[in-house]
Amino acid sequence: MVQKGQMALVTGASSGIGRETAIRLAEKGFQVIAAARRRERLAELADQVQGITPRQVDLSDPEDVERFCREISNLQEPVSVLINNAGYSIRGALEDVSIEAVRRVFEVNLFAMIRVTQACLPGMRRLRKGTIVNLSSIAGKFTFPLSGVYASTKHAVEAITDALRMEVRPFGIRVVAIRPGAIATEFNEVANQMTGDLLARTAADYKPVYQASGAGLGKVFAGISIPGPDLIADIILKAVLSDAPKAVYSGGPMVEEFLGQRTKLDDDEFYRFMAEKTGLMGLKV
């Protein structure tokens, strides 16, 4: 049962799913710390919605994450609801992605998530209650070609979430994973920006791979209606307000077609399914 004035923390709250989740929590009476890198967006959100406090943090910077975690640890009212939403994607064949780019996406998607969770857990243990919601992805259970780095962070999020759920159950803390499918946010725009024009820079051998997988995924997305972030924000709110939330929630396009197949097929069968779907089964270079 939600008590008015409970403290919630939402990372990646300046846009998309994080923003909509922060708004919904505030409307339900939570005091919401909205954390993100873009100060202006956060200030605008706080001006529009009562009960939201903006906090700027660059989750790709370990020193700034530590500063932010000290603030969280010293709050008079401990965080009892944590929404680990912040994350982004980079794309490209593994050979093409720099190790620096790999490290940065892991800093944001995984290491910062772990560190912020560590900062919130002592307060939740004292309260003997709390809810932690980790944003995974359908890619937390499988990967598309050219998305191995992003998917690996979400596979790790799934593992951390599964272990944490068991570790903190004795303290009355609930841990939930959310696996969105394709959602209309700035996610794709940011991924394209962070990736850059790899097709122009990749080796000639890889160009047909990029082209074939792009065409294959284009067919997958053709005709699909992509919902906005409200869909996932509503699922998050349902989990937070539930007396007995499920371990995992999924929502959005491609959940049944891909995640459903991943649960039904063995590894070899799913490999063939994905190779066909992404146009790579018959490709020879």
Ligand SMILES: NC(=O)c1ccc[n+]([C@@H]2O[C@H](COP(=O)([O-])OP(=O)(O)OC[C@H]3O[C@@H](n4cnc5c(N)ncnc54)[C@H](OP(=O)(O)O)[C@@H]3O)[C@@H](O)[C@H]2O)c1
Given for the second form:
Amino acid sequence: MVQKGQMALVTGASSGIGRETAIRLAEKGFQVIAAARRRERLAELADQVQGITPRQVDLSDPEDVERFCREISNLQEPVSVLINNAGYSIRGALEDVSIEAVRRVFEVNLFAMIRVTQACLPGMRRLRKGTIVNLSSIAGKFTFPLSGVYASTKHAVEAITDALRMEVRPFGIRVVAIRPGAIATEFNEVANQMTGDLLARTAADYKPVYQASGAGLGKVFAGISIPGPDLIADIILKAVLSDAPKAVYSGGPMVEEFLGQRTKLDDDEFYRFMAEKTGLMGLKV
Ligand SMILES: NC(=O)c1ccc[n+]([C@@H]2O[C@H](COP(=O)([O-])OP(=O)(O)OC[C@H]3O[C@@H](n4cnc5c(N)ncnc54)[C@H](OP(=O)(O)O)[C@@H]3O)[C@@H](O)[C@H]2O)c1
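Starting from the form predicted alone above, please write out the structure of the form predicted in complex with the named molecule.
Below: every chain and molecule of the assembly, starting with the one above.
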């Protein structure tokens, strides 16, 4: 049962999975801090749903993350439920991704996630309870071509989540990873924006690689209906409210096929399967 005034923090609460999760937690009686950059979106959410407090933070800016973490550490009522949800993706063959873009996506998806978790842990230890939910992805367990940088942030999230789960178990703190498949949010639009026009800037050698894998992935997605963020927010709420949450929850399309094959096949077999699926198996340039 949720105790009155119990604090939850949701990062990336201005849209998609984070927004839906913040609403569900507030409806269950949590006092929810909803954090993101877009102040108006957060203010609108706080107006609509009782129990939500907006907090602006840019998780790509380490100084702003420090300021935010000081605020979190000084809360009278410590955060007992932390949903590390903020994140985005960039795409591109490794040669085409600037190192600045790589650093930035790691700042948001990994370093800020670590820092915010560090800020919440002392309070959870004092309470001898807490739940930390980290948004990974199916790309936390394998990678699509042209997604290696994003997938590497989520592989790192998986490792941090697994270590932390063991480290804080003695204090009654539960740590959960969520692995969504494709979910209809602003995620794709943001990835397109952050990536820019790859075909215009890549070398001629890579053009067929982009084209073949684009067509391959197009086939993978054809006929799949992509669910909205409610699906994942419901799973997160279930994990938070459970007396004994699972270590990992997955949900959404492609989970069974791709994660299923990842566990069934050995590495060679799996990456042959992926090269076939993504149209790169027979390609010679
Ligand atoms: N949608 C999918 O298919 C999918 C699949 C697997 C995993 N995921 C993971 O699920 C999580 C939520 O994604 P979503 O699908 O809900 O995407 P979304 O609708 O784009 O939401 C992303 C959230 O992250 C916040 N965010 C991004 N950059 C930030 C920054 N620099 N500082 C603070 N907040 C920032 C955004 O807020 P502001 O822009 O207002 O800052 C937004 O609230 C992500 O970790 C994503 O990697 C998504």
